[in-house]
Amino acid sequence: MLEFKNLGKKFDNFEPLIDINGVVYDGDCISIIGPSGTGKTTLLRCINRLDDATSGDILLNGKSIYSADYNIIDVRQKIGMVFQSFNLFNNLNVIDNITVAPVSLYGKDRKVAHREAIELLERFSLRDKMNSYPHELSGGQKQRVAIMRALAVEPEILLFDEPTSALDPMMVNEVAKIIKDLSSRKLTMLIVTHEMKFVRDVSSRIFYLDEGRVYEEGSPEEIFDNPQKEKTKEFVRRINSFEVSINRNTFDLYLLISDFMKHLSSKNTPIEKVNAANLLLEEITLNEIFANEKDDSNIDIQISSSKDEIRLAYSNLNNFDFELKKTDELTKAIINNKINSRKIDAAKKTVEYII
């Protein structure tokens, strides 16, 4: 359905896209991921012709989107876009936001457009908001209206630019459900996102962008569980890691545990391993930080997780010890029962627990 051929985009002193090649098939749900600045949003903007490529080509159903066969309005009818900041028309109510493009740009009969908009509102559970204005809606409701507005022109492909970035965690799941529903209806979609659990849940394939190219592509399992290239491996390692440096003078156990749990909530880690890691993190921080009241050095903690295990490593360079100093025997027994093994690296002054 969509093909990129040696696609490049250069700004004055920045070239995010150098040589993008890839194929999008009918019904694909492709997530585009990668470090910040690697051109993910720029690629979407080129596909939708909000930006024009400086080299290469994009083929839609075998024809260049830059050819005479497609003007910009045609391209944007066939390739809809849902923006990160929603971009709703603040002076229009919800139903007018949905119907304005089909009626004004594509000449659809107003009554037909209105009836179809009502159907969308019912499908997205927002019929009661049809006369509301954007400022009266929550972030999740605005996102649903933005999706309905894009669907109203009956696109062949739908682009999402960070669809969950402006939403609270509860609404991320709602957007995932919507996109899964659209995928089940065989709508072709490309999604730029930093939400990796979301990527696993909705994607049929993933494009990992780096070095101005589609550096690696594959299924979620291939990219997250068995990446082949070095930069992809490093990216996956980073997103699976939780790193923090804590000091006894500013230490907040509840904030630390909260941040840790937020990190693991985006993974498919078994709950019994999460609970074991939570207990271990609490014991290590309390015993190491308060073992020496005169010690103001930081403790560096790194936690990495996969579907099979959690690794928790810590070091306290000024006050390193191989044992938990003040932990009672019962707690030691509990911890030992929760871990598979413990590794000590005396040279690096680190202890690593494997759960």
The other form holds:
Amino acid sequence: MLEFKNLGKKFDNFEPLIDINGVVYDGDCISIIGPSGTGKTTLLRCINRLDDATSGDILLNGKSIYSADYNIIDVRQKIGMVFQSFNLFNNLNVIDNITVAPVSLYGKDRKVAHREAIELLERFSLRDKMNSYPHELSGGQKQRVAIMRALAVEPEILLFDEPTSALDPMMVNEVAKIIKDLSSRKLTMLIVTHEMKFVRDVSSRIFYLDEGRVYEEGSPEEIFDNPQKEKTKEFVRRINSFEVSINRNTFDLYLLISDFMKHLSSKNTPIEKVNAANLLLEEITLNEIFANEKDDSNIDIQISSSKDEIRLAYSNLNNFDFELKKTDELTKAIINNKINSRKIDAAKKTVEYII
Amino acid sequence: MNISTNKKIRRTDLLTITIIIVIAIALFLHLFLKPAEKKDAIVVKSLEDVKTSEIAVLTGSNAENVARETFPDATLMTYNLNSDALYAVEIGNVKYGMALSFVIDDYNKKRGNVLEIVGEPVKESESGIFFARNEKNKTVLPQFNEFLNKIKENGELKKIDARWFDVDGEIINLDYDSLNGENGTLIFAVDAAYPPFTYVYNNEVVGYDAEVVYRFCQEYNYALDVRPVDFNGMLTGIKSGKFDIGGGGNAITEERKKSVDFSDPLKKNKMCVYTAAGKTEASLNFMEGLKDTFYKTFIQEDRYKLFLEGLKATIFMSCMSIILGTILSFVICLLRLTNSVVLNKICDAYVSILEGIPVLVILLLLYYIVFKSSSIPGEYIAIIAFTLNFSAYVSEIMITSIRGVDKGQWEAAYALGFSYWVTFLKFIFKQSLVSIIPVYKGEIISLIKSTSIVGYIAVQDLTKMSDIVRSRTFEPFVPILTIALIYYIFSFLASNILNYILLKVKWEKK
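Given the form predicted alone above, what does the protein look like in the form predicted in complex with the partner chain?
Okay, now the whole complex, with that chain kicking things off.
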């Protein structure tokens, strides 16, 4: 059991953690989410003492990990960590990466360690890579080896610092599956991630971090479907939609489309809707919005999607042709052909397209 | 497996091919590209002509001063070895040279009248022994002058004179080990290439000046620590008090008296201008010429021993400097890895100062200033200088490579429970070796080559030994080619050893 007691961490010029409180029970799989810069990674690093907290305390099975009774090595043996960038030892092959700590640090017999490593490799389907060096592996394979390396010292708790962020979308699944597998075996885990689908799938509870504290805590359903507090609601709304501010001078159509597609790819929206939205985003932005907006002020675009529809909302429009008198017939025809409806609100200076 | 064998063969081939090519080119240039015989055109050889010509002289010698005063419009070509100056004039690289008549005579004696004296002697002077201005010499110098007077009166000096200056004089070796040092030891520096005053014969220092000093020590119970150097090095060393006495046909001048003491005059000298006599040696055919040169360079007077001794010194200095320098650089590197601002600043300053000063200058600083009055042998001072220089460069190489290792490697090791030191040695340093070794190899080769400058501080390394041989045989070709090859082979071996180590530490599949 891991307890946070008024934990704070202050750096020279900012203070990511102010007052963290919470309990992690054995077998919990906690996802730590929140806007960037809220100290999610810092919190993880404080747990295995890669960073030391500046105030408060962390109790591991009731005993402070900062107390003199706890050797820092014991803390790190009990609490393993998996990094975003894998950090496999480049000069060691796969099997040595896994066995180096148990053998040279914790005095495990070399043969026993070797046998156990092979069992792990078999479990994670990497038996044939045991003599490969890290530079010969794919990102997903590297991360799997990194997880095995952490498991080989038999930790009570495993920390994951954005384990899938550095991976190709194709490889996210192979790592996600392993974490899911570990959570089903009741290994206590804390995971910092931006992969919300994954959070929903594996976590038993979620810590939403904001303002330097655990702002809201609950099951995935509670946090995602029924958030209670202001900032959590805002965060959930934002992860479900895609927002961007554009400016006629600096805007990059192709970047916009690519970000937009990235957002939609994590949703279950039908492909024909996505393609239509893709086409419309270009058509509308260029011919209906920027045809009229001649000044430099920013225009906000919000895109949200659900199973059946995609909503494309433009706001902060100063000179929009709300009567659509100036738009040429061809453009109008293309747009009208693709959208279900168009909601124009001249008072709020917004226009919304539903696809 | 196959690949590595092939590679080995290629490397060895490369060595052989390179050596053959170098020898072939050198031989070709030496033997077939001799300057075309000058036709008997009217060659002006007069002191009038000297005024606007080039004059070869020994660096720091009286000849240099006299030439500068007498022929202010001439261009002076200064050589560290007088034999090089003489040879340059003989082969026509420089039209005139200036030296003492005895020196020219001695050269002609060995080479067969290849030089001729131009006009009247430019200046007459007297030569004596240098005495450093130190406490010891307050008693030694009066004793020496007293001894000199005595042998002038009893005719002993005449006998010595005849031995070294007469055409049929019989050279003897001086047994320095037999001197009993009851009254202490004197450090006796000589210009090892200045026959007949001081030079190396049968691997020992002999000559007129040397014998007088030797006889004096016999009589007054001093031991001698003989240091063969070049003239300029001898003079600098005497001025700084590094050496007690110095011999090498030193002209007594007012200028020099300002900074060193002289004994009473030993010999009257004439400073003359000389030029090539237009006569070449009776030309031998190719094989005979080569045989003759080879005989003179290695066999005569057991000169190969000089090369071996020089090689021993070079290897000793290189290896010690590499070992100590590597250890020191590793220590500096560890200090720079600490978070201490003070230590970091100190190490940065150390590296930047030593990188910014040529190693020769460091060597001279240590020898003439820092260890001025200590009796540490030059070899050790050279090792210190090279160690300092090497450690600065190598610590920079190391720190760059170590800092270049991904920070994630540290964190991953920490997270598993490894301590700082174990992490550093087991993961970080091992990984950095792959980028350290190739650059380190370059530094080692450049260190081996740069040891060739230690002759400046009286260390008899390979280069210095070849100088000494050259000054005796007056044949620069074989000695220089020999040491070139030895340096190349030495560097080649060092480089291959490191390549082997690199293969061992590389983690990529072999």
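Just so we're on the same page, rigid core means the largest C-alpha set that superposes within 1.5 Å between forms. Numbering follows the first chain given and starts at 1. Treat the numbers as computed from the prediction; the structure is a model and nothing was measured.
> For the chain moving as two rigid parts between these two forms, please specify whether G212 and F260 belong together.
Different rigid parts.
> Treating the chain as two rigid parts, note the angle in degrees by which the smaller turns against the larger between these two forms.
So the smaller rigid part is rotated by 34 degrees.
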